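Presented below, as structure tokens, is a lone chain in the form predicted alone.
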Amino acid sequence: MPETLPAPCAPEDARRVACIGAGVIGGGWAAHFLARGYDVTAWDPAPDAEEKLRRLVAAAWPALEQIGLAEGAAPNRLTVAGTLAEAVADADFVQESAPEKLELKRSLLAELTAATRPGVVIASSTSGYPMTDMQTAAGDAARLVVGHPFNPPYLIPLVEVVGGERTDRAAVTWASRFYEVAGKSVLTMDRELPGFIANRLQEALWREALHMVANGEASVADIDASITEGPGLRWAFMGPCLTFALAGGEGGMAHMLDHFGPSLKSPWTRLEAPELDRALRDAMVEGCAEAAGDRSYADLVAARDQGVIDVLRATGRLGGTTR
């Protein structure tokens, strides 16, 4: 049964957000906190941390300027405290960014619980474990959520929010809002799904890609213009589901599924992961060099932004800039 949440601050009236982790995900956070107006403190065990999370930040910047500021929105209202404590001491909103790790996620999360002020939503952004999973050894669990987010955090919209057993639905109900004031678009969940839901789609197409390499039926550059030049296009402003119903024309899905549903029966995928051994590795990671060609990784990273943002303003979804 979920525990009972204490009421904390309006999802309106949060000021400041505590980023715990600051690796990619957790520094794309803070950028894009910052960029809608938050103060940010920013904790990670790392030695070298704060220089990495300051680069990312300025960085971030330029492209964040584009697509417009809340007001009195700046880099220098982030923070980089010294211990876990002291960065969650004032927090309105926890968002957590550990590594990958279950029991460092659960060890994290309880020490968390413990040092933030009592109804106080903490977030982490896990890109596949259960909340379930990961509240167990937490006194106060009724308050941790998912928010789970895409890479870049401060340009890809989605996040996607659920609870696990012990989560209060206001807890939920509360990070939805607050990530849709911080300018986020939410997707919540009614129940746990492990990978929750991009992921899984996201992860049926990355297996058929690495058989395809395995097999040598395709390189990554191939795979990847198959996407870029084909149905990514039109999946940057309608999904798979409402494609597929305009392949069936006026009659819609039912034409679609009447039409095409035999199709599916055909050996077109292969759901089960390959064995990723040297041959596939190998693959992978010269196929990427040779798809990145003399662009280095900072590069990479502002084409992507860029591309992201002309996606965004095409397609009338950049919003408002203020919260």
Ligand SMILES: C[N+](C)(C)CC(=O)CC(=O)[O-]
Given for the second form:
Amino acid sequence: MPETLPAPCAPEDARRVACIGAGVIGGGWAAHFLARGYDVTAWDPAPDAEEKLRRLVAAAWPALEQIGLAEGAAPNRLTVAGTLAEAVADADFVQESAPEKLELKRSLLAELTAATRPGVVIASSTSGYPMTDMQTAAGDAARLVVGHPFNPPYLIPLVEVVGGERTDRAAVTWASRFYEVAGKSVLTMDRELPGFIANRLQEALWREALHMVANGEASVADIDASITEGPGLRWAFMGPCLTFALAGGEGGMAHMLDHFGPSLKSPWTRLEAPELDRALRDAMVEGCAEAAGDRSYADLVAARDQGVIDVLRATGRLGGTTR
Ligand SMILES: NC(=O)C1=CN([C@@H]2O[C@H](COP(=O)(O)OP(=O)(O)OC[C@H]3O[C@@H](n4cnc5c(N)ncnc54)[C@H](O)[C@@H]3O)[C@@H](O)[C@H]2O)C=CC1
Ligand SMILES: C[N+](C)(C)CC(=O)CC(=O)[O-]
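Based on the form predicted alone presented above, generate the structure block for the form predicted in complex with the ligand.
Full complex below, order starting with the chain above.
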């Protein structure tokens, strides 16, 4: 089957985005693209999807107004389509955010390549599947990329972009530029890594957290406080490498490695994933319910959004988007 690139328009000229799957992440992407002045068409097979999506966009909008909307941006530029084909018919870019199930992604991406105009770039929000594994059923796989966001996509700048073995390099370049124009901070990867970069790091931390809860070594509240009161404060503006270089004082990373390097071999970590049995699942769920107290999901989302905005403002990262 012939593979079709280039895209029908330049990344700077894209106007209509289709969001396929409209849950936590698809809805968050829809809010982001609306705030950046795009027309958004969404499709999701769940019967209550439209109501949930509109509720998510309405809840996100005050935060988006606070950080500044693009000219002409409006929630009423969101259309919810009755079919997948309708949703993508006029799309200049497609963001797929369906459930994290490999077979579902494979057939959905194949359906999307068949339903979109030739050359339209399609990005998957997958949290970790390599595109090579997801593009196997697609006839026209050259324009399939991963565009991995962070929750909520309308506030956390980063998106990780990478192609698969059958992806045309031009599609990766197109997607990266499109996301930049749409106000994202883009990390373009030149090779596939399961979990990409950020989730690979987050998973290491997450495994250790689950081990500590499973073994009764720390509570959910202790684990959260250890990050928000500790390294998390630094990580908002300086990554773990440069942060640890400062741990070596004026001797920098060289002294840090010579001094603390041997402790890499000490048995601090248990990186094998713990068994996610019923007891661990319940301990995590109960610990989080305790940490949330009487705050509802909506209260927590509003508090998180305000927290991210405050950090972005405090570190001089608000504004400066090209669209
Ligand atoms: N939740 C998170 O923090 C993050 C999730 N992701 C990725 O985003 C994707 C979506 O995850 P969530 O939004 O968290 O899940 P979710 O469960 O909140 O939403 C998934 C949506 O997909 C819909 N859906 C079911 N079958 C579908 C199909 N065949 N075609 C289109 N839509 C379908 C569901 O009705 C639901 O509304 C996954 O690939 C996930 O790995 C990426 C970054 C962060
Ligand atoms: C929980 N998660 C693995 C789906 C999270 C992500 O993929 C990114 C994020 O928002 O941290």
